[in-house]
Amino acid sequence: MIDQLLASVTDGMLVGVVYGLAAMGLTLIFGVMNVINLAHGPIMALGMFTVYLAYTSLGLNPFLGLLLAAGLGLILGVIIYWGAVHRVIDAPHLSSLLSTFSVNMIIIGIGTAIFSTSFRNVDYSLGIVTIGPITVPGTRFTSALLALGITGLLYLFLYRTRPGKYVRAVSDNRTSAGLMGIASNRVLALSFGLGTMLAALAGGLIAMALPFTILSGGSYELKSFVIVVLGGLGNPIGALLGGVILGLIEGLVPVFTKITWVPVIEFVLFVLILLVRPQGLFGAKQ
């Protein structure tokens, strides 16, 4: 019983990592900009067929393949705040989420057309690793290594580079930015980049592990939006955290009792959490 608990804390942690990197993105965007993006979920399935394709069309190793997962998150996410937020960013909540529910349905709408709603899946293993008594599936043990590592990448581009500042100014008054020389809207618009290149990632990662759809992407967008509020909305350190919590409890919950439990336990937490500390157990932002 120990060994089978500490094998499912130890899944659960390193999926939890890459669910965390998911959340990172959208509650980048709302940190920034405050608008929630309803887009995230079919973003994530792009970064998943981009890397099945990489893999199964080009020849190249999953990991590489995210590489242009990034680079399609990123420039996919500029070109939605160009066309679809930029003009709504300061009208009330639900024209932005509207918007980019709008851009939800016309991905999958297009993604459904090329792809079918069939399952893919990646292929590919990287062994196993072993620590201790617990074994773990070497490609799931990289991709949280991975999720970690991009993640402390967008910690030093926030904290450490010129445009990380911007950002951080923009997030904090807008107003002030621009009296001070700052180009706001093309920093919301890298920002907005930023939240859809790392779901891309994120669902990338993902896809090396589980099979996938097109239409996968609302069920991890709906574990997002849990993660989000766990860690605090506008808070990307308390969304890895978010996302870890998250991760234990669909690695604990199956070992006592019916994996369908799974779903109610997380909605219960989500609804918990918004009643008794809607700012979220890490703090949102102020």
Second form
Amino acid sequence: MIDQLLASVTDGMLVGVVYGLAAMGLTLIFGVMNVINLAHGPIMALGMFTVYLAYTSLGLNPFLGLLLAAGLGLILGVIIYWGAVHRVIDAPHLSSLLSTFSVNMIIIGIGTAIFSTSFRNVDYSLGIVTIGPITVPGTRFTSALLALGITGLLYLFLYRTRPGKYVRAVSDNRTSAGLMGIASNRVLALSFGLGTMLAALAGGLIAMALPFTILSGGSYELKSFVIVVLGGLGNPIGALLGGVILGLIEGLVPVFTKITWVPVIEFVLFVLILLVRPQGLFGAKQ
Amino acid sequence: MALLEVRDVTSGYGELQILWGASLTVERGQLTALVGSNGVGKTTLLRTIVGQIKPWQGKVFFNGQDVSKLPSYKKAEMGIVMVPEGRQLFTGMTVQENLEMGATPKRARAKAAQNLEKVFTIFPRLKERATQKSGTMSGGEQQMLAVARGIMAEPEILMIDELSLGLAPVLTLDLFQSLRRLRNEGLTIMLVEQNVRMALKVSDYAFVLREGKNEIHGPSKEVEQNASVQAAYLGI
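Starting from the form predicted alone above, please write out the structure of the form predicted in complex with the partner chain.
So here's everything in the complex, that chain up top.
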């Protein structure tokens, strides 16, 4: 029993940081421009397919394929920003929800036409990693480390580089940023691109662990919402911690009861947090 | 040629017209005041000059160039810099980072180190607080930082909206004296103030705005002596 618990905790945490990475993308965009990106899930799915196609058609190592997924996510995000978000950025929330939802439908429509909705998986192994009594798949272990590494890089970018500080400044006070000569629109486009890049990266990492279809993004998008609410809207580190909590729930619940209870518990938690602590467990953006 | 010229500008928000043909000129090296009561359109005029809102009619010239339609970040790049009402700091960022963000225009980037030294000399308090989050400072310190951030942008003209708002009189006096010093070092400043008395004391030239139009303008000493200004704003 104790071994099984330990294994579930480890597994949950490893998956959780990858969930956290995806949620970070959602929360970054919300934190900077108050837009909830409903195209988050399909972009994760595109990240999955990028890694899959690079591996199966080009024979590219999936971890290198992640670089392609990141590039695609970034470029796509900038395009989506200018095409669908820029015009409604100061409109009421419903406008940006509808417009990003349209992008969601477009990607899913085209994706279904090209890839159908059959399951794919990236059949790639890095062997087994053994830490004391616990053994985990090597890809899962590496993915979690990568997710942590990417989080670290995101923070270095936001706190140590000039463009990163522009992102924080625009997020803090867009009007003032303009007065100081910061081209806010470009910074917003970059921020949106970074958010979708994180989504695509998380998708690519998930593709190495689990089978997926072009529609799989949807369920991960829902998880991202739960995580973002857990961690506090607009708080990237909160998203990472929220991801770990969600991963732990997914790891531990099946030890005690049927796995079908997982989403029930997740969404009850979601509603409870909204009722009791709407700023999230780790505080929202000020 | 005047550094800044506003010619017959009308402007407002949506359907609401605020400015009904405002004009003014700012000469290089001078401290010009724009005064008037609450709600006459002083802030709207400033926002139109910096490009946060576009003039409906009329034009804004800077160094003889028509800049009426440019967005604010391009104007900042040219040297038209505003310290907005209510300070509008990057409250989640440190004092140092706020100043860094001030030095965004290319022309300011090259002189960032020099300007940082300058603002720390004028406002030594900011140096002590360099690593503190700006939102946690007192109102006076925040106003110092807002002005300092503006100076970091290496402005050709620094426009300050309601410097005295919400500050203790002693602090306000200090800040006005700092502005006077900056003007003596050659900086062109335009000051928008509700505190008419103080603004007229510290400035070289003044415009009085009433109901979205210019009412009177002239050297501040003369405006101060004007009977209608005395009656309306100075309580004499």
